[in-house]
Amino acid sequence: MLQQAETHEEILNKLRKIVGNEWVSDFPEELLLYSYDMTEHPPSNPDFIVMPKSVEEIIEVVKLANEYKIPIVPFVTGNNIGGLTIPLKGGIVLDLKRMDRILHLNEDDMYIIIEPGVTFGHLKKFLKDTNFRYNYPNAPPFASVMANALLSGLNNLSLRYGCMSEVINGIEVVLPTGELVKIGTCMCWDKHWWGRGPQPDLLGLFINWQGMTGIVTKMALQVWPKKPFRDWKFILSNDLAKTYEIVRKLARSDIMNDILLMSVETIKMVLGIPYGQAVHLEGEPHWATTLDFSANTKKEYEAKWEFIKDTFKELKEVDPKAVLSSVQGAAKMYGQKFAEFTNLPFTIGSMLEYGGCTWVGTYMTTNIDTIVKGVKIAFDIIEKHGFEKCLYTRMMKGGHYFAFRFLLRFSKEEEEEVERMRKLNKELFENLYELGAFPYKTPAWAAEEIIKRCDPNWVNLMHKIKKTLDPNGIFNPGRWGVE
């Protein structure tokens, strides 16, 4: 935090030559809505809020700070559920929204290229009308494309392509020393940005890196072309193990977009049942597994059905109370909102209606036993804390590994609430860590309890590469255990 009145209001002026008056703020009231998420994580402010329009704004921005040795934020919506944009040693708060344009569709190659501010919602009604899809998350049609890709967040296409990290085909860079830099093949021909390689891949200097190691200002992504016909099937079922089975069986046979399994008290948060009320039921089904398949012919289509129809005799044969429907027919029983699974992005009902949302969602093995195991103690931890027992799952990458949540809801205007919120995920944490759970969009608190466990020379090269690429050590401090 800046200390001087005469320091900060000489920053604050050059500030306002770079991006205009109106586009700067040190107001208490406005630096107060940066300083906090919708998690767990305790608020820190910043000292300003910078809104640039241009790459050359922000260069500019990032010499000032190496001259004042002042930290910088990125930041676009600040909905990571990982407090991975409180800027936890104050500073510069970068806001990239206006940063918004789709700059261009190649359809030859199968990429878009975009600026950080291109959310969700501008995307889709981008492609409405072209050839092409993107992939879609279970989160607000306001969330970054960008950010979701450098956070190695999971969408409806996960299962084929694996987390959204996997998908970038290049990007442009402002360095914390200000250098303005292109990896991928962009970085021989500005128009030609189709893949990251065969040269040396530095992608991995930048992506869950939580802006430490560079402000990303232009991104390509893959797209794939629509197909004709497209459908969704819904299961019921009780039998975890076996749910769990038939689930990683269709993962692998290459036929699917997307497996999303579910405790039925997730479907009933989605539904917008009030906070603290979704619950199981006795005599309800346990589990609620949705199936997303495609077709380029509808002699394709009925093929898939068929195996998505044999596969399921199975789970029935162990549970006999197992059901398979449409998406449209389980709508009916549990009310449209439900059908808006098949029409991402979306808001899920009733998440913020006490202000309070947060995960531990962790990458890891695929294994059957271990993720049945995994279930049962998160839930039991879960139940122990009392909160409600909403997970949220995915294969990916065709059952490679497997995408293993907890959506939860809280208070925040109740402290203890807030703190057995905290108590209750570092536990998650530490159990499903030594099942071999990775977290991902790694809050602070979660890294440094990596740090404390991986392999010392790993930790070592992190440092050694943020000092290198932040000898001032500006670019969002304090992420993972590193200043």
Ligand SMILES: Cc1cc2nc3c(=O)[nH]c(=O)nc-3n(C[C@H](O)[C@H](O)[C@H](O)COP(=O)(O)OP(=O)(O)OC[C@H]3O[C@@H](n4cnc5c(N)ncnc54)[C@H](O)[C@@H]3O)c2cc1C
Second form
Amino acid sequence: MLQQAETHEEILNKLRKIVGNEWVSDFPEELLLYSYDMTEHPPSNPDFIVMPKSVEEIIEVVKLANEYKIPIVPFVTGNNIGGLTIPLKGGIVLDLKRMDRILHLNEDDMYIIIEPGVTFGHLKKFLKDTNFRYNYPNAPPFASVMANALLSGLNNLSLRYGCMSEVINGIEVVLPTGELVKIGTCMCWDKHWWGRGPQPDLLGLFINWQGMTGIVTKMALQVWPKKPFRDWKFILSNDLAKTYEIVRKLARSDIMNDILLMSVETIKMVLGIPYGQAVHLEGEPHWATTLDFSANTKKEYEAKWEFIKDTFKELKEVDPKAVLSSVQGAAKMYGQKFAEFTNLPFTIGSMLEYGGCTWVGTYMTTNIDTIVKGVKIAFDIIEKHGFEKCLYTRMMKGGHYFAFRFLLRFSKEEEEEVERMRKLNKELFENLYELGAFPYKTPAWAAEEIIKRCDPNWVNLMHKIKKTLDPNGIFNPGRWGVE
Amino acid sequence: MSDALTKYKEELYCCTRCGTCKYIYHEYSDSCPAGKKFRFETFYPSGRIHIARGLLEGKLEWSERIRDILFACPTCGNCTIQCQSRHHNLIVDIIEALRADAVSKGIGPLPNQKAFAESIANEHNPYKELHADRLKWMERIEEEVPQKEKAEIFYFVGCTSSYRQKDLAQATIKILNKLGVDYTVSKDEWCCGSPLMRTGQLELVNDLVKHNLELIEKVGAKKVITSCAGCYRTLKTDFPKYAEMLEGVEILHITEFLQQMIKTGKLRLPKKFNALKVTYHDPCHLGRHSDVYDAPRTVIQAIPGVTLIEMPRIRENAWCCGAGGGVKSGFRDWAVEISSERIREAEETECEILLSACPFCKTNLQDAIQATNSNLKMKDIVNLLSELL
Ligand SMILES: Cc1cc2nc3c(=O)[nH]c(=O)nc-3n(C[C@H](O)[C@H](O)[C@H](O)COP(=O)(O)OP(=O)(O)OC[C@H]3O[C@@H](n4cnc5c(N)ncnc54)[C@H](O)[C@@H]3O)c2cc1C
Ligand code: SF4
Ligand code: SF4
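Would you mind giving the form predicted in complex with the named molecule, to go alongside the form predicted on its own above?
Shown next: the complete complex, the earlier chain at its head.
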């Protein structure tokens, strides 16, 4: 407990006045549930859970938090895999699930305006009967679209458009001092959210800050026209360097929506192989690549498909056992679960059924030698700690950078295993950082390590910005080395 | 460590709180009435599992609030369909086991639910009615109701049809008589135990199961027919957990029985409705809990003049009526809030009649029709069918 009992009651009553009795809790069961997530990060109890319904309520809660100098941690589903909603210093967890409206679809400029509680599932349903598509992570459908964008997520059009913060047109945000600010073209006109505009781009004050600088209450995100032709292909191969070479070539060709290169262990896990048994067996191919592309016309589709086949031939020359098939064909061979890759968002049930799920996920260079070296180093570390070698990588933004991560399931039943996973992730971080890999959705411990290693002037500037925006240090404290 | 927590220990560690159970998988309409209403993580299926974990690890202590969370769930089982993890089938079992723990600790059930147990102990029904009045529903009807010592079919009427929804028992009789089958009812029938099992009050359950099985055995029936989805689920899936089932005895919901009669051409309906549009609500006990989705639809579609127009959330994904799991008695207003959502969904089909196959659903949906001033008419399939006889 942060406060004396009397102050606690006082805050509780004031919070109840703001949002209504039923939307505040300090019951032990809620405090426990919001104190941890599916990762290995140690739990930490909040003091209150508050569920606002409106921007006005959020502003009042922020003012109250300043008055009592208690922390506020925004939360939507806690599916971020970085332990980012664990309230490291206690305080209020602001559960934004009730603010879940899709406010607008602008068909001219192709964007949507959403509230924080909108999940990928909600958005997919909303867009179903429109001519537009969004792009989805391999996260469970019940994860916040807005938080995913704020955290620079990697989704299935990220090869085209970059990480998800790059497709934000504008936001409305409550600052730690309680002011409501609009950023992007919406700062001039309520009805124009078409871009960040040519003005100084202040969006960076909120992206990747993990709720440390503002609570975003509205966000405009780009959507794209659905294409009449869309297809998925699948490559199985053994030569990692050559596979990455053709993956990079395809990424740079500007014709693909998405390319995922995974280890065969990942595919086995997705297909439902039980925990501990997703291993590579003698004689099996090592690498599995999914290729997603679309076209406006049949002719365009065929031309793209020709290019893919030609590029694949280059792999085949050095990796004669490599095969190229349709995902539907692969699904027939390996089971229908495989076809889920064509129907995002989906839940990889077998990854999420042992209580624990984590990874060190990074963005890094597309240099092939570095990537191949990274895979080798990481696999050795994972093997040493006794987990499965489930690699999941994606070319980003036309091949300008690369997403390199693992999907690590584990059991939370035994503390020994949780501790082993902590050690694994630390060792992965340290070795991958040396190769130039930067962990996204950066957990507090990794951020602290980065701060020790990075440009100190960057750290000073970051602290100055934080201090200016949040003088009482109440927004998600304990992250990025800021107390 | 309590029985429930030990029995399901492994499953309690399966849930990552990924949230997939919070709506219909790949369709994304609401699935969980409890989560939708109360919104805190604790009220979703995963929340209950993690509360159990907290209790198991000694991080939580039993409290009235925890009891309320556990009982604020109509045990509709929608989460068991949407969850993609290996424990999905057991979520409701875990919730019910926790309820039993709450009762054994003297914390549960909810006050109104205690009355069921007393009434069942004294009068073998949860409605505080006299056992002697169990067959009063057959008074003042023209149909003859057989009470034989031996019969091929035992019609297990159930407490709700015996005391509250008598017209369902009467309509069932009318159909069985028309079919000319060899059946009987019995004044010695006792509550099937469903209200007790759903609310964790298990003390009397063994006696009820034993008594009812003995009764069926005495009659020598080869088929037991129920017109109540709750009785059906209890006899079919819960009884075997408490006793050895009678060999060669088939438990059938009336719609399954009628489906057999339609397929063999034994049920003929000479009259016809005039272009009647209906929609159908899958009772959780019949659908998700027992996997019976087609039989009621086959029967509806066989009724001359009737067109079935489906709601968006049907079969495995059907929105619960809100009456089950003790919610109707424990949270009266909320139960009707849940069924009101179903009524709105039914209204969107522009049908005249909302059908179901469970007297309990019928009561709660009827309450919602009143609460929302809806023009819909609520009927059981059996009642609609009997109108043509
Ligand atoms: C199995 C699995 C697979 C995944 N795969 C992918 C993947 O392929 N690609 C990918 O990008 N992600 C992936 N994710 C992560 C997930 O998509 C995102 O992290 C998620 O969308 C963020 O939403 P959330 O509801 O989890 O946010 P939360 O965890 O609730 O919040 C995340 C962070 O944002 C802050 N925050 C939340 N709302 C606001 C707000 N309104 N204003 C300011 N700050 C806010 C929180 O304080 C926290 O710091 C995966 C997750 C899982 C569990
Ligand atoms: S019960 Fe299943 S779907 Fe729901 S949160 Fe747990 S694992 Fe996910
Ligand atoms: S049984 Fe129904 S109400 Fe209860 S937790 Fe599952 S989905 Fe929610």
